[in-house]
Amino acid sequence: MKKSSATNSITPSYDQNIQNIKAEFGNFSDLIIREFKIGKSNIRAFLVMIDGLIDKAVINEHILKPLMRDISIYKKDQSTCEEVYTIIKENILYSHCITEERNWAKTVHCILCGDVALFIDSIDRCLLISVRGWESRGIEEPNTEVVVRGPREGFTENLRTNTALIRRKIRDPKLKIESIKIGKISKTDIGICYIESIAKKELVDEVKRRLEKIDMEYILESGYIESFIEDGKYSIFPTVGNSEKPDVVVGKLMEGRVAILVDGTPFALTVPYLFVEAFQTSEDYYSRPYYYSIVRFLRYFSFFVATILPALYIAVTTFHQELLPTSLLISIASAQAGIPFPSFAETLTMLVIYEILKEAGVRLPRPVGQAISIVGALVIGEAAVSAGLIGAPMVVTVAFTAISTFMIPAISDAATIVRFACVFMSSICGLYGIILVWILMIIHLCSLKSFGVNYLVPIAPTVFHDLKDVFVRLPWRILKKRPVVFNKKF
């Protein structure tokens, strides 16, 4: 877009306004300027819109047709332009949202957002008519949060669709959705959602303060926002939650948290975010608590396995063989016989191959990606064992580690980094290296905060009232009171 030569305000001159529009937008191939005369009078007018952002059928039927054919506009032979303008605004246009605007910059921004601007000769202001109608993806089940029981709807890339999904579940005027724009060029719409009677005012103010400090030219996804507002900017653990499911976001709003919706992405951010949330899923609360309490224990166990199992294999086979039963030690030794690499090199090679296969499966088209992941793992694993390059116990160890990582997708990135750290330290110090990494990790987790709330709460510091939804999921008759961690300062 060319640099504007227009004034700050709309002028009453018809020709000057057209000239300013052309100067502002320059060589826009999708810019539409529709000139016409109102009714059978000689009053000139024109519409300005961006092709692809508007609903053409609505414009033709509810804007152009009434303006060009409705006789009520020119029922007075001597109607002035000001009178015609008033009649159009109050009686003629069929639209749920019409605003009057004098500022040129705001008018241009609204046109770029999908509104239609109506300019009338001799009038020093325009009417902005909301007829946004671009193509967008429908509401579908998110692929990242699949459930057996529970709502199947997910957020879309349209901000208004997402706010409507939340309002459908919270029909209370205390649900506030405040809008701001971030990005000097993109001017991306951001929605700040919270329940006024539940969320702490200090938390809401802190979220607004961090968002207002963001100085970027463009925001394309909520991940941009996350990197600017998160605590522990150099931590491998996330301190800002994200979800594609409206029911998950609504559940967190009901606990007193704040959600951040970004136009153009289906991922909503939620703050504060706690470590224990990585082991909780929405389905835990839709089914009976007994089985899912066991599943939650399995998730914690899976995190433990995903981070230390390969390192434990190295430590035991290299430094602490006396810890293994004799029969198991003989089985591992026989499988390792003839392997030309030490345990560390063997483990590191298999972990790197696994990461390559996982990334290839994600980036390729879904049918091809699944074939690459499954066939690649089978062929490479079998071929490596047959060629005597990798021992069978190592293949089993990496496979179990990979499956355990899939149990905790929210922190799988952090678990992978901790896993490699444990592998390197176990190759140097054995079990003492693994213990050292875990001690440092726990110290780091205890030092983290998320918007003023300790990351490990309610485990450390211990909040007994909220432990009923940490390691197990107790029945709803016990969980009906919301957590206290977001209402008190820890």
Contents of the next structure:
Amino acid sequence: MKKSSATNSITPSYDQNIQNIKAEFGNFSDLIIREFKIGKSNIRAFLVMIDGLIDKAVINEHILKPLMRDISIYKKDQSTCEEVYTIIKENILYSHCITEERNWAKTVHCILCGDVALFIDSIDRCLLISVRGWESRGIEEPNTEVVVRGPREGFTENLRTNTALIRRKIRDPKLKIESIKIGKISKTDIGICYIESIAKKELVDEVKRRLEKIDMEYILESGYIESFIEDGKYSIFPTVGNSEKPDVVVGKLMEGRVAILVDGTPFALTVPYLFVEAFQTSEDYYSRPYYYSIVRFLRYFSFFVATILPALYIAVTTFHQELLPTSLLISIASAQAGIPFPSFAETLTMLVIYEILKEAGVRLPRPVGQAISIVGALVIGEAAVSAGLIGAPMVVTVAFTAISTFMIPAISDAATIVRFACVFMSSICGLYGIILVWILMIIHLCSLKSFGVNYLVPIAPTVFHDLKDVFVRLPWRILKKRPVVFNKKF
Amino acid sequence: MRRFVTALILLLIPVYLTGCWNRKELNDILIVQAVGVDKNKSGQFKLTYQVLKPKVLKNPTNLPSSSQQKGVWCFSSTGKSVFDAIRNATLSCDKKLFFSHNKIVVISEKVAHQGIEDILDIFLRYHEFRPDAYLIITSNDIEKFLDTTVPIESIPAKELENVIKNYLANAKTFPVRLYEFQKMSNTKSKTAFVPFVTTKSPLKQSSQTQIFYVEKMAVFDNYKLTGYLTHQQMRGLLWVAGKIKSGIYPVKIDKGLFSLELIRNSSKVTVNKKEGKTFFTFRIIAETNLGEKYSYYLISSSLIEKIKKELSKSIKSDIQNTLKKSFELNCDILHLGDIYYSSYRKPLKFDKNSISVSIVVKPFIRRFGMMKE
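Now show me the form predicted in complex with its partner chain; what you just gave was the form predicted on its own.
First the chain shown before, then all remaining chains and molecules of the complex.
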């Protein structure tokens, strides 16, 4: 970068300005510098913009046309540049957002964000006209959070669209959306959303403090931010929530949480994030409560199954055969007869194969994905059993475990890690090992915090007021009071 | 990092504190379903085991029914003690025996006469054995008894277990688990009873399969087999013990025969001492349904009274029978000594002349069935 005085502020010299722009941007293929004369006068001016980030029609119709033609309405021949500048600013430009800028660096930044800069001869400042308009994806139903009942809109990669989606649901000036930029090079826009009267001020300040501390060159996704602001730095459990749906985020805002929107990704972050949130879905609240209360229980049960079932199988078949009812033991023993591997190796193989199948299925294009499911179902499921490599009960166990994992997508990765730990420990010391892993996990969960709130709240420490939305979902009549955990000191 | 390593070491220490060190794959154990105890001619213990063959049981839709496809196999081993014999089994079989799923302990009649206290010791003491296995006495050859091919189940021990658990419907036998036997033998009266099971052909024609038959109940006095109770006498015993669940009482009145099904009942025993004599009173309430009737009699209230009377008579005679047998064998089968002890804190002098028993039966007939006449 050129270190001349010209780079700090805009010069009155037209040629100097053009030179500076060219020096700053170099040989940009998408940089457009449009030179023209204002009206019938001989005052020179030029527009600087980045092709692709601006709306061309607006520039042609509402900026260039008035500047080159309509200005003659104000019949002022040979007026000074300063007068022309004022007229342009106040009367000519048909744009909703115009800012005057003297600072060179800020001007450059705004151009890169999609503004158009208007430089006029012998004026030492420029006008930044907001004509941002780039290609972006429309609002679609998010793939990660499909619902049967409930809004189908999802966030997009565009921060403004996302804030509008939230704003549309809460029409109250208390909904604040503050903006900061993170990323030394990428300068990504971040929006901090909260509702002033509900979210605790300390929480908002803490979020801002943590965001400002982020020292990163670029932010491509909210996951980058998540890893910098989360409490349990090396924890396998997430302490920052994410969602792709505006209704989910608004629901969390209304409970007193803070949402962090990141430009360029449809995933918004919500803090604080509690363990119980992994077992809640937006549909719980939209449907009638009775059935979804059962589903809640099933989710907790699924977490249990997803973490310990294969380990339990190992423990029971290699250490505690006396625990099983005789008839069950006989069927397992008969299925297991002739299997060449020990239970542990068998289980581990199946679990690893399952993880491979899952990962392979996610990344592949859809037509190839079918091949994966055929390989998974037929080769692994049927052929391996009939070839006598793997026992049928093992396949059932792993399949049930896999299905259970999908019940709790938010913590499925943590559940997988706990599952492997349980499998290893149970192969060393049976049921005792499983219990050991669970004790460790619960100690860890108890010690975790998310933005000053205990991770396991309202289960531990128990907050009876909030338990109505944990294991069951009570009707809205009872539920309408906001949870107290975010405003309580523990 | 150092703290982390320290924590890890501390966490790994309790792994060695566990009792779960004996890891054994399912393919490395022989699951014993029944074990028989006998003595051979030289006085050594001879144990016979009924062991699962998982590979044969593999296809559950095609359960073996013929003798070639039995889900178990039997073999035996000898030793100076029971435990010794069990370990000697590894001299001839390929894997270690696993006793935690043992359902049945069969003891031969011959051994039972000499006393079974020492034999049962290991079954109740050693951690791998289950004290809830059923105890059975047989006069058959133990090897043949365990190697019976049964018609329905592919595991004979399972079938045997089901047969002796059928007492619920007949009230003529009673299944006894090892710990129950031990408990009964450790009372003041020191008597216990155990089902006596033999095998028989299901039909008169010769058949490949055999079925189990609970012929009578063996009576143990201080761990020694002393005699047998018939089904009737056993019923009397169950009345006193209050362990009757259901059963059929056929009652004869003139030429008519009425079958009554027991549905609910209760019994209470009280004891009194008067002039050196001990009076026991059994109060029994028996609720029944009329299940069957062979006669041209119309059901009338006078007939019902008659049936009731006959019913109480036959219940009484069952109990009297048991009592008679008890005095005959000179052992307190009815556990009267315990009842006496709990009231007077003194051992009962078990003597025919000093004990007097009265039985009060209160019979009810609740329903007469769906047929009008």
